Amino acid sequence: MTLTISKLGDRLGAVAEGVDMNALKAGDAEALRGALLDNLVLCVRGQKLEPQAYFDAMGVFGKQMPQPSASSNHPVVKDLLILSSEDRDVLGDGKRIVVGAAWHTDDSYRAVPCSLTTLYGVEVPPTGGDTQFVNMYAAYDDLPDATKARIGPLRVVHKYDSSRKGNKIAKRTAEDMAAMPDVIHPMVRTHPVTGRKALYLNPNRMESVVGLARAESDALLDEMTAHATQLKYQYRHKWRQGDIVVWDNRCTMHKANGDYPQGARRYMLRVITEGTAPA
């Protein structure tokens, strides 16, 4: 097979055919790397791999780390993450929950966030559950100068469970949420290989931005997730069963779809990579 790299979307993201994960090339490897920086969202598609095999080709984009919620992870392979249909809120109402149903960049609650997040459509639904993305450097760029100049210097506080949050979120333990203070980072970040700068937002884990009066807070935030998630900066992935999906999350932020038929099973693994304190 030979590899092949081609574009996905206006403003990102890229699809890698002819390639196979379980036995990966040095030079494919190197081609994967660069097409994600350039790209943003990368997706591998046509794979086949064992819960194990999966996780140990992630590899191949950083060190992979421990996942955060030990409630949803593979029975096996203890630092995958299982993302399905069959969600539910264990420790709150029980119900069906759709984890990332609002614009987020993942584990912003942390003071060092994974870099980036790698998801394989093991079972994908016939329609729905498109995954969308956006680019935050364009959403930057774009801003004007006196914009760049207000929003240069702000931190922001996030936190899991932000009174700002969009969507459902799963109940934690009296343990995990004592192991999760509230953490600031800033509102623009430098990413840490290329240079550029990027938005970083996180609509449904902020909470308010260090030294504004709340009601001048929300509307900046407001005002910044209206902009940075304006169509002309998306993707939209519709899934495909042995999709592996990469993403960065330094320079982007996602949505997950729920509105795939009742009855039809989504069935996803998700492995994070391992970044620096945002800066």
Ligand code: OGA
Given for the second form:
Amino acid sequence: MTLTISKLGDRLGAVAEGVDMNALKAGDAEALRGALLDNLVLCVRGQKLEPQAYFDAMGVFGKQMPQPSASSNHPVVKDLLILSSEDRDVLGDGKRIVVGAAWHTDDSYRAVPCSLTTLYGVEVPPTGGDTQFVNMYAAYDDLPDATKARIGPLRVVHKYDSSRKGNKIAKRTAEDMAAMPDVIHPMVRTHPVTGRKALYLNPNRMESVVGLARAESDALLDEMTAHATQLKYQYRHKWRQGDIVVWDNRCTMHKANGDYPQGARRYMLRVITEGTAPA
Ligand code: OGA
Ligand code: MN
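Which structure goes with the form predicted together with the ligand, now that we have seen the form predicted on its own?
Up next: the whole complex, starting with the chain shown before.
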């Protein structure tokens, strides 16, 4: 088996074929990490892994970290999160919930968000259920110089239950909520590995821009979000069973789609890796 890497989208996304994550060769590990840094989203195709083996294999990309959750941790491998068509808002109205259905970057409600997310498509629907991604380096690079100068020093309050959020989120216990105080992140961050600047937005968690009046803050956040989510910055992943898709939350946003046929099953296993405070 020989590793090949090919581009998927025009602006981001690549696919790796010819690897078995159960028995990765040393040289291939380096190539996968490089392909992720260059392409921001990397799909490793055709994998067949037991839950623990999947969790362990993701160590090639970074140090795995726990994912506290009300209800969706894997029963055997507790640091794996399950995302599935069976997800329900168990502490809230009990209805179906599609995790991540609005544009976001993972974990920005934490002071130190994860760097990468990996999602393993164990069961994917026959149609629908795509994941969309945008390139936040490109969205930043294309801004007019005056806008770059304006937003460069700005900082943004992020919170778990933002009043601006675009999708329903699962209800959490009061204790959980208390453990997630608001945090402040820069609007533009420098990727700690590539050194490139990226817009750092999370339309789902951003509450307000520090120091701006509400109306001005809302207008700026809306403007930046509309800019960054344009089709020209996107790659849309159509899942195949056995795909492991890895993305870099420091320079991308993504969005789930709950549009698959009723009764179709979507079952994904998720790992996140440790990051650094955005700066
Ligand atoms: C996530 C996420 C998108 C999807 O796992 O963080 O947003 O398509 N997933 O399931
Ligand atoms: Mn997400």
